[in-house]
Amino acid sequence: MTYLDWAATSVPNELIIKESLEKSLKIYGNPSSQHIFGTSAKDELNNSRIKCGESLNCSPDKLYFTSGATESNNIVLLSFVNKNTSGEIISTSIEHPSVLEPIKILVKFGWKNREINPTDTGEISLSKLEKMINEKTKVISIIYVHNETGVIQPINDIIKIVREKEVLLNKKIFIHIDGVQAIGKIDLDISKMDIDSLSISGHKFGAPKGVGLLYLKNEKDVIIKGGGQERGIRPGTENLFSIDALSNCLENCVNKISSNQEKLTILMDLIIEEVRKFDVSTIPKDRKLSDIRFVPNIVSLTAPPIPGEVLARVLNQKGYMISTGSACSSNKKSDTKGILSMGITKDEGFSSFRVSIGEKTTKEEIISFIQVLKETIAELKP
């Protein structure tokens, strides 16, 4: 079987996970306990937080361990439900469901969501964003790297525009970034990003599923209350095994960004160049080889009139695992919502499928996949 769905979840880092599991069997105390087993666990928890802070270049006391980016996104966005006043939130049409769904809850509480459609390249129009920000704007939530197309938003330019508008409007605007697909793919230095929060999921870079990080510049009043763990932002006994694994996997992937980028770019260029020879298009169509506007591990493809779901199912039967969009979406309609807003046709959206690769992907696997994809499309075309 050839795994080409790394954007849904990466192949686990077996060595790191096993080491973390063995450590957790020895250091099994509750970090909130006052005895020596508890304080040992607390020390390990603090060491993991420090290591994550070093990997992201931010103060460790601004980091909170969660169950993943879905929880991190909800913690941030739903904290605004606690406010007595409503306002406007600006997001994009290509946000992940874990951002779109809590925004729907804010709307039920009287908030207005102003959604920006990207250009046909998948990037946000900076001039459109600037015009959209007004005296009612309180929150802006942007996905750093789109999980279906791999397009990188110009985050630094976005932040600059927002902060300049703050001065003109004489008000504070909260900036939240969904950083899930960016970690380990592009350099991310939080100290250089004037943002208020950022979400991370461990399983996207080799850590176990069910653990993540939330960077939060300033503490907020959250909805879920409990025993006060994670300084009250994310109560509940900490998952020390997964947290240790996350901190080590994060360090590992950050240290290998340059070497992985080089390898992945070569493989992605091979995919894009070859599939275009048999009438498969990229989304967006103008994606170039070695295109710095995209992370090098994700590409969205389309081969109308073949339904993307049919193609994915047949390829799975042949031993090649791809997807038709976000693994967190429950149906095809929601899968294609984001890419349809980029100006492609409904037929192209209906036929879309995603190929995502990782550090263990080989050139031989890609060459074999391209040949099987070519044969499969020829079989399925009417």
Contents of the next structure:
Protein chains: 2
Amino acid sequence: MTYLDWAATSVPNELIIKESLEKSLKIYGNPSSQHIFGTSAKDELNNSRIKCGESLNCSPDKLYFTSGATESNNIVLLSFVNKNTSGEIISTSIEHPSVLEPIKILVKFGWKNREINPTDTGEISLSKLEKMINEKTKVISIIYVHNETGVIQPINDIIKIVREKEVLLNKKIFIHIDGVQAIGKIDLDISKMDIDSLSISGHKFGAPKGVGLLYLKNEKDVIIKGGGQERGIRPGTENLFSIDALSNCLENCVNKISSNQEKLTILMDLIIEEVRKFDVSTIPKDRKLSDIRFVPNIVSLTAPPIPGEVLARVLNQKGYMISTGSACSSNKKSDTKGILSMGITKDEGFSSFRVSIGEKTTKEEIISFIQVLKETIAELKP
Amino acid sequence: MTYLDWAATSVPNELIIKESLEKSLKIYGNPSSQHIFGTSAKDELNNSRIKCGESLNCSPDKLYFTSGATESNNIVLLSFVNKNTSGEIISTSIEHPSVLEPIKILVKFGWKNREINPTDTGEISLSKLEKMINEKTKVISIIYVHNETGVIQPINDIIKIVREKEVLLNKKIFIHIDGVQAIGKIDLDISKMDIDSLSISGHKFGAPKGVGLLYLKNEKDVIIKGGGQERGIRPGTENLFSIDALSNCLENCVNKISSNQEKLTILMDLIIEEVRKFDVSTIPKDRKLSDIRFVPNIVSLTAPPIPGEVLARVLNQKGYMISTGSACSSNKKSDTKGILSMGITKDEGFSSFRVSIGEKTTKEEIISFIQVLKETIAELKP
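What would the structure be for the form predicted in complex with a further copy of the same chain, given that what you showed me was the form predicted alone?
Time for the whole complex; same chain goes first.
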């Protein structure tokens, strides 16, 4: 069995997770309790927060533990739901459902959503963005790294444009970044990013499922309420075990980022170079080897006219676990809207599939995957 | 160290939790993925749901895994947030913050909240409830077991009154039950309860923190959105490890309910009988021994004029972990509003503290606790 679907969920970091579990079975108090079992749990929680602050280079006071990036995105976006006021939100057409769907809630409450399509390169057009921002724009939500293609948005240029436009329009615009596929894949220094919020999911870098992080520059009124945990931003008894594991997995992946990038780039280049020899294209088409516009662990490929779903199914039967699109979209109807704007035909979109690798992926696995992919395409081609 | 704060969080069930972790490290796929790692994860998820359905005697299709009862309560209550329509919601004055606070959001959106105070017995007045329901009433939210006093609301009588009033008014009323402190403490058969939703928290019965359950009779539009997980009711990659542990801990505590009830009742009677000998009262005052109007694991006590917080602090220093009020309220200003309506004076409320026990609590621990409590009260009394 060869697991090539790390972007859906990573192989868990057993060592860290087991250590965190042992700790949580000893320090099991409710962090809100005032006795020693509670305060020692609270201390652990604070230690985890400090560790995450160090990994992301931001003040721990601006980090909130959540149940995952879906909740992080919802906390931020739904905080704008209001009976009496609305505005315009700008997002890309390649956002994850956990951003797209809360935006639809905003639309229900009178907001207008303006979507930017990416261009042929997968990046959004900066000049289009600049024109789209107007005096009604209140929020901009951008997916840092696209979960299907690995495209990295030019986030610093985007932020610069928004902040310049803010000055020009003499108004404040809230910038939210979906950072899920960026963490551990590209250097991320929050202190250098003039953003308002960023969401992170633990299970994409070895931590357990069900835990995430939200960076929030300034406290704000939220709509999901309860006890005052996480300073009211994310109520509910804190998931100490998973929070401890997340903070350690985050530290681990940030520490190893250079060596991982190097290793993953070699494997990814091998995939891209070899599959092109048997007429498999990348999406977007012009992805180069070691292309720094993409994370090195995700590639979207297409081999028309073979439907992506058929190819994925047959490869899965042969023991190679790949996917079409994102796992989170698989509960819904197939949706290739996002990548269709990246300069490909409808047929190419229909035939797209995703290969995503991780730190445990070996060169041998990649070589045999390429061979099996080649054979499978030959079998399936009409 | 003697842990007498089980109502804040229970001692984790190590055996079950470790087994669930081992399983989750093997079956680590994203349940939304279409390959074998995904489908086997999905199978596990379904098995957990079936097990929970059996434990609660309801169809597994009506159960949704959440990150905890706070989220379960928010999913239900915030689903009524709407730009154009509002109504009246009836709740008790002793609800948990994760119910009270989302209701405040409803109020922001034009809803009217009508609160019923409990009477001297801690139960809400059925005749008052009956009078409060009118043609504007859309939702009723009731805490099944009060987290500070252990009072069990006469839930079947409450449901009966609401459903009769529904017929009379020819309208539908949504009944939401906060079941957090009821699970594993009293027999709960959802098939016999004509309710619309019920929330459950795993860490109150040995499961890890960060996982909960929502019973929802009919699917409904919710406001927290994302990928289509949990049939759209609770988006976000499913927390398989904790879900597996929850389903096994739920099964375990439901299976052992009679023997646990018996054991806890003996210990609780011992506490109540003995502390009364040195002028400590129960809240409400008329709690009897083996009183079936209360769960046997929680008691609220008061020893005026010693402030509850001082007593709890000194007892904690002596190694007995008890609390004042609920842990979740401890992030906020002390609030004795709820219990103040239970026929006690302000001083008695100010002096209240909670003792909550669990299946690992021993008679020896209780005997020495009573002795230390007696000494401590003697020391602290002016």
